[in-house]
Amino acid sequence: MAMFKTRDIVTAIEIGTSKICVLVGEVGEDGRVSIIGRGVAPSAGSVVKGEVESVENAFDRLGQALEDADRSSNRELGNTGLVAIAVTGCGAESYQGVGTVFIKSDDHKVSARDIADAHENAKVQILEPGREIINSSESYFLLDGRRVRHPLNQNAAKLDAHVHIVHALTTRMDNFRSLARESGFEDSMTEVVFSPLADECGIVSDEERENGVLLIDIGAGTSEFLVEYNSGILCSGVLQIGFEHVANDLSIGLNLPIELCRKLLEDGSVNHMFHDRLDHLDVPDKGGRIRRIPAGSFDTVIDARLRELYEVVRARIAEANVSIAPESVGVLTGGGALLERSSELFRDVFDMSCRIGQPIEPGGAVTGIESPRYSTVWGALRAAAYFNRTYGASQDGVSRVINAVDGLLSRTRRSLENLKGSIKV
């Protein structure tokens, strides 16, 4: 496709287990992004648990979504300045790195260069062969041992940057990059963002970022989580457990076809049963006869699987030595969030309030993404808009933002500009 940029156009791609989604947006002078094109195609087995299972099939499905997005955007896809790809799976892991610099200026004020160097030093930890850093986000800083969020221009002798770092297997990441490349997007205009970070960009409020948030995205094949406090991400991760496992458990436990179980979960039948406190659900069995299945049978199976998911998330957070702030709230998103029992069990397991997260302020000529199913791709589009605007404003070779994701999330309005290599998203 021709890449002649006439408007400030950005694109987001989500290649998920159940669907492949593309959004095309136009960035306004105020930095807000409006959706002008959308395309969705079923993954149809080309993606399994967040991993590309069949490159050829995924390419065909992505092509369908891209064509629909291009047509609905009045053929603006070819003017894309930057495309962000939301990824999960890929063996993604995270850790907290710590980088230190000593302030050598005569006035002992922390400079943007000091912050950039501390951030880079935090990424020095050697990864296993075949892994690469895909995102890095400043969690908080220490100035002479005192914890702060914004160290710029403060006086100190030593600066420690605590940085949340996400890394993944390069070979699996390359599958996503190859799909974008074969679809016409040059490597230089393609950035990758870890799915829970994309969610955070699209559905979490400033107040939640500051007071603390536990975000969980229940997708079809995987679930992602993220913990944030004082506008700094403290940990994140991905589990190979998704809502497809709930459908599979119902299929096995209730002796029903898995296609029927998916339908009952997706069309609201199970939700209706729980919400209206019905004591049973009538469903056709494999022979076409009607079976009357007690509501308690559905509840037992769903409860066991979702509790397991939440308990694993809680254990992963504990392993990262992260504490959830008392005033934190829960944000549940993804297709699995549409089941009422998901939020009820969240509150029970984590003993905290919970809301359903969906795209915030998705404006534009194209609508219809006001659902938790579109949280990730909407967040990726907002990230793409920020990346593109920041890169375009660069004035010299070292002025790429050290952490575009962090800058978007924290809304600090800092003038800090650093190295693009720090993002690598």
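For the two forms, the rigid core is made up of the largest set of C-alpha atoms that agree within 1.5 Å on superposition. Residue numbers count along the first chain shown, from 1. Owing to the predicted nature of the structure, the values given are computational and were not obtained by experimental measurement. First, how it differs from the form predicted in complex with the partner chain.
Positional change of residue 146 between these two forms reaches 2 Å or more at the C-alpha, relative to the superposed core. Core-superposed comparison between these two forms: CA of residue 157 displaced by 2 Å or more. Relative to the superposed rigid core, the position of the CA of residue 266 differs between these two forms by less than 2 Å.
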Contents of the next structure:
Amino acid sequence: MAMFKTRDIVTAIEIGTSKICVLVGEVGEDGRVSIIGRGVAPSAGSVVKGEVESVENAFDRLGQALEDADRSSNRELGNTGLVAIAVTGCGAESYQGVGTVFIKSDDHKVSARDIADAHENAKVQILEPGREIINSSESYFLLDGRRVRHPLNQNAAKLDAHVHIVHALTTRMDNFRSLARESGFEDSMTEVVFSPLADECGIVSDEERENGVLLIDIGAGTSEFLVEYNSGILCSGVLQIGFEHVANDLSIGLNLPIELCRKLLEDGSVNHMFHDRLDHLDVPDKGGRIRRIPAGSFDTVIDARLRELYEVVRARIAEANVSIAPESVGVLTGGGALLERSSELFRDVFDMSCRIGQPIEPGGAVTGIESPRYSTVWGALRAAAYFNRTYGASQDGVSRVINAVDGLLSRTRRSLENLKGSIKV
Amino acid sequence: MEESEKKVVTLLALGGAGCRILNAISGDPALSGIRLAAADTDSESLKNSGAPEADRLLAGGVWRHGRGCGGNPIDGQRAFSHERGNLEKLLTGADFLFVIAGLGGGAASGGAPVVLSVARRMNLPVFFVVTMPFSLEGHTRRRTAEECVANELVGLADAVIPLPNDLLFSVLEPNTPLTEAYALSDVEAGRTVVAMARLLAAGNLMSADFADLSSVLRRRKCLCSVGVGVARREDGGAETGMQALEKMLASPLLGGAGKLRSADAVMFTLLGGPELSLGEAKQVFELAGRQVSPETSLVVGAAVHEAWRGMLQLSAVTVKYDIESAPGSDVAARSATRPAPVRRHKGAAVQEAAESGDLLQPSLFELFTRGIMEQTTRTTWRGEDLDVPAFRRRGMAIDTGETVSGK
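Following the display of the form predicted on its own, present the structure of the form predicted in complex with the partner chain.
Whole complex next, starting from this chain.
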């Protein structure tokens, strides 16, 4: 008799300014996810600066991407468990909350419940009306004032959880959620993941998490950033400046059509010019003529824009009262990372080393996502795999601590209730 | 060698920054024979301006008590409007008026239009050399400064030479304290003024008819930039002229050598010590002239002064006419052409210039264009509109290149 083992399927969706993509993955025994299907469709103006501008248009594009993903996964999309949606913009902001719990159990051992409660208590800051928490992530714990990473089963009278909390505007978030809903995914099975947190899941190494990392994702419409140290996220955010701004600046500065500027940036012409130290670039001009533009002009325009972008990120991190640990390394990702000048300027502005982050060995039959453009959706898929498992399982490769509100937590509570008294983790 | 008639040049420092700049250069012997004057709403600043007491004008002294106008251009204008009579007295006897000011605050931005109107009434040619605030000083100051230039000065003054402080960033270390940055701005502006005023005043080696340039500039809306390069003979030897040229081209306020190539008119001024020979001057001008396109009107002038012994200073003032202004356009027409902003950047005149492959000089109207971000919700940060190209907000000039083949 054939025994059918149901596959553990999860899905990730990213609705971005330049593209909408869907990844379908299968979660293996060990918790690792491998890609079994993929669909990408150009956003074609339905998303601007990271936010849904035209719901109808975005819906159609998403539909296309979903269909492609379904087909390439051999129709497994319908069997999906959790769906993670990477979100950005939406007025997302973050803060560090602290939640306290007194350990009441007789043996004074910290239980999983205590940790969950402390985490919950950290969400104290009253948000402005119209805002909701979308993600929270444990940065570190204090046990009777002593800093620890794994408080479970340790002895203490008091547990403080320092939690990184991301909140955003509900109405803007609803745009993303309704797109998923209309596409056939129930609310109870979708979770949102703030893009930089998805990036962290997808491309940051454990070593980087420990020693400190500054991650910047330069997308088409937005750029996201994240600072992590000692495996705790300290700061994250988004600014609505992206690679489109670089193209726009070139278009205005050099009086070239925007399409041509996008092309020059993407097809490697600009990279080639800088790399080989050419002193000009010949571009097609009106009337079939050729215009010779000095390399310095590209330099000036791109430099000014990217430097400013990095400076704004730096200022935002400072505003959050976070300092970047001296041993930190930089990780640059997103489409903007493909321009060599981006990482050069990163090193210059932040005075730290910088590597280009992209999904590595994503596994699975479907390839073609080994590019910084796919870091976010890949990270969202890994997050989906994590969320999909019932809480209480051991760590997997994913950052162990991203939690979503309500959905996961209530599931957690329920399962904890059931397992009370017999937890051994 | 011709001796041209001595012209009485008056240098008027307007506002706090203007007075500071004047103070920095008032000791320069190259300014001997040039009348120095200062006008401000702040009595302290006037005292420290370096202008002789008889030539200081405290505007709004009675009701502001000499304590300035708090950075408010409306108050500044009000204060100066009460002083028209005194301004006229101050400027009597001058053949040329240079006004040096730092725009963005109250006295200079508010007082400039008043000074201009008094000068015009007296038929006095007036050149404004004004510094434009650093972007980091905030959106309000920038706006005040830009509006003053665009709405009040350009097209009415004989020449307006804006010196965007932001251009200085290219020569400043990132951690430079603000006071140093301001000091550098003062020095660059001061050098410019000294070079131009000196040339005007007397002692031309060659006939540089400023009146020619002036009549060409008058009433024509134009954009100017200035570059100044100083070289020492002990460093350069026979190459001193070349070095001065190179430094001038690299001068942050010039905005790049492309400015020379694309200008409608350029004025080169060479200042040197008594050892400066006609031959050397000609050689320097020849070299400098190669940076300029054949269609450009060129005005050259040189002056010698004992104070410049062992040094050579080459400065260039580039002038580009606003392509939309017709010669002799008057104020009424000017108001009509002032735009509801930025849609115009695709206008016919701009298209034409683009087609001919010429360098496109942004008109002041285009300063705030956001291109494809036009219809999007603005992304702002600390008062700045980040959708406007970064290079534009920093006042950087871009060389758009030239056509290299017909087909």
